[in-house]
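Shown here is one chain on its own, the form predicted alone, set out as structure tokens.
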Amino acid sequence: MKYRRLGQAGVQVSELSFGAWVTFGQQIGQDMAERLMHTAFDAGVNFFDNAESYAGGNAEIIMGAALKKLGWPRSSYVLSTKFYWGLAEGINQKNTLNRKYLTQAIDPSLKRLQLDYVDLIFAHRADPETPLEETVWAMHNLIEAGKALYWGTSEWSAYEIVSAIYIAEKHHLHKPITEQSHYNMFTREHVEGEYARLFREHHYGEVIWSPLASGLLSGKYNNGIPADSRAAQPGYEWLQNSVLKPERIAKVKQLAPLARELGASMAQLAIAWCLKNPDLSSVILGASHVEQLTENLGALEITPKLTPEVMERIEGVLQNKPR
């Protein structure tokens, strides 16, 4: 395992990390979560990602219980959670980043995680209804209160991120250090296009989720939708329309021979391709069983095989490189 800095911050995270989205509290329970986290940690993973809204708060509960049972030193791992969507209906309780919500959300989250602080808070989405300066100050205050060490953004526009940085610098506040974005072979515009100047001029960090395009790039949807797959889960029907497109499946089938030539699975090839991007701080993996996670971690051995020539062959299939 190699480690990369989160943007300009001194903290280093494993280039492959492990997240709770979809799986914790939905596809897997406590025992499997502990096994997966143990497997990841033994492989060198030190960054674990969660969110207040995952499984209605249950993902944080499961991860918190796992951390307590595993007994790792608090200094040995970096943990993130996210706020925006909320867990309750009502004004100031959902879809906001105002000071009231952020101040009230952090303590219940820490209680679920059984931690005194989180290393990193992500603003899960941008909030057009709250003045950006209010959000920046609120995040700064949470850090100053010792409830978090850093904060970042998730799915914000480059303009919003730069504006937050400028506000923080103007008032000498803790500024956001990293973005968390959707990125994979089929979703490239934000990371490779819109954020290019952000990375170059502000050295902003980037943590990415869904490197396998919700499983599409693993090849498991090449011949239909398996009953135990994410696309078959209640509430994820949107995947069938927005992700499982025939033209994308055709490209996965075209890439399969190249993966075999490299001695890799399609999943390993897709993850290794993400790791070749030097602007990324970490690639978040998700898994519902140990064998799946072990396979995905094997992408570390494939990355060195992705020579410029191989990358060009991949581009020849994808044909979607942002200008």
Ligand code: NDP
Contents of the next structure:
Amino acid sequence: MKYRRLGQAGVQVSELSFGAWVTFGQQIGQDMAERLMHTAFDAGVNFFDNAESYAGGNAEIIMGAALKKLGWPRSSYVLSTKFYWGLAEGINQKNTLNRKYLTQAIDPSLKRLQLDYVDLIFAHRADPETPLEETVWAMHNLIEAGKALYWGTSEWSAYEIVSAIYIAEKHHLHKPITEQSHYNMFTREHVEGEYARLFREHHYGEVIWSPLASGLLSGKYNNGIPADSRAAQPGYEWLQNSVLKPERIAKVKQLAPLARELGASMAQLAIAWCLKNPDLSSVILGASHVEQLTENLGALEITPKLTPEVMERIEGVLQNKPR
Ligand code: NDP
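Having seen the form predicted alone, I'd like the form predicted in complex with the named molecule now, please.
Complete assembly follows, chain above in first position.
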């Protein structure tokens, strides 16, 4: 496992990390969560991602209990959670990054995780209603209170990120250090297009989610929707229209022979392709079974095989490189 700095921050995260969305507290219970985290940590993963909203708070509860059981030193891992969507319906309790919500959300989250602090808080989405200055100050204050070490953004526009950086610089506050974006062979626009200047001029960090497009890039949906897969989970039927598109499945089928030629599974090829992007600090993996995670961690051995010629061949199939 190699480690990369989170943008300009000194902290280093494993280039493959592990997250809890859909799985922890929904598809899988305590025992499987512990086995997955143990497998990841054993392979050198030091970065674990969660969110207040995942499984209505249960993903944090399960990860917290797993951390306690596994007994790793607190210094040996980096843990992130995210705020924005909220857990309750009330005004100031959801879809906001206002000071009141952020300040009230952190303590219950720490309690669920059984931790004194998280390493990284992400603003899970941008909030056009709250003045950016209020959010930057609130994040700064959470860090100064010792409840987090760093903060970052998720799915913000480059304009919003740069504005937050400038506000923080103006007032000598803690700046956001990294984005968390959707990125994979089919979703490239923000990371390779919009953010290029952000990486070049601000050395902003980038950790990416859904490297397999919710499993599509593993090839598991090539011949329909398996009954135990994410797209068949109650509440995730929307994936069937928005992610499992026929033209994408056709490309996955076209890439499969190249994966075989490299001695890789399709999932490993897709993850290794993400790792080739030097602007990324970490690729956040998801898995509902230990076998999936072990396979995906094997992508580290495939990355060196992605020569410029191989990358060209992949580009020839994808035909979606942002300008
Ligand atoms: P992926 O796109 O890699 O999807 C993971 C899912 O694909 C697994 O749960 C499993 O689902 C299936 N899968 C994984 N590996 C294999 C394999 N080798 N063979 C077959 N199927 C496989 O990542 P996620 O979408 O889970 O995202 C990763 C993490 O990113 C999340 O856990 C979360 O921490 C973060 N995230 C952040 C978001 C944000 O807004 N900031 C949004 C979404 C995720 P199954 O077995 O059920 O089919």
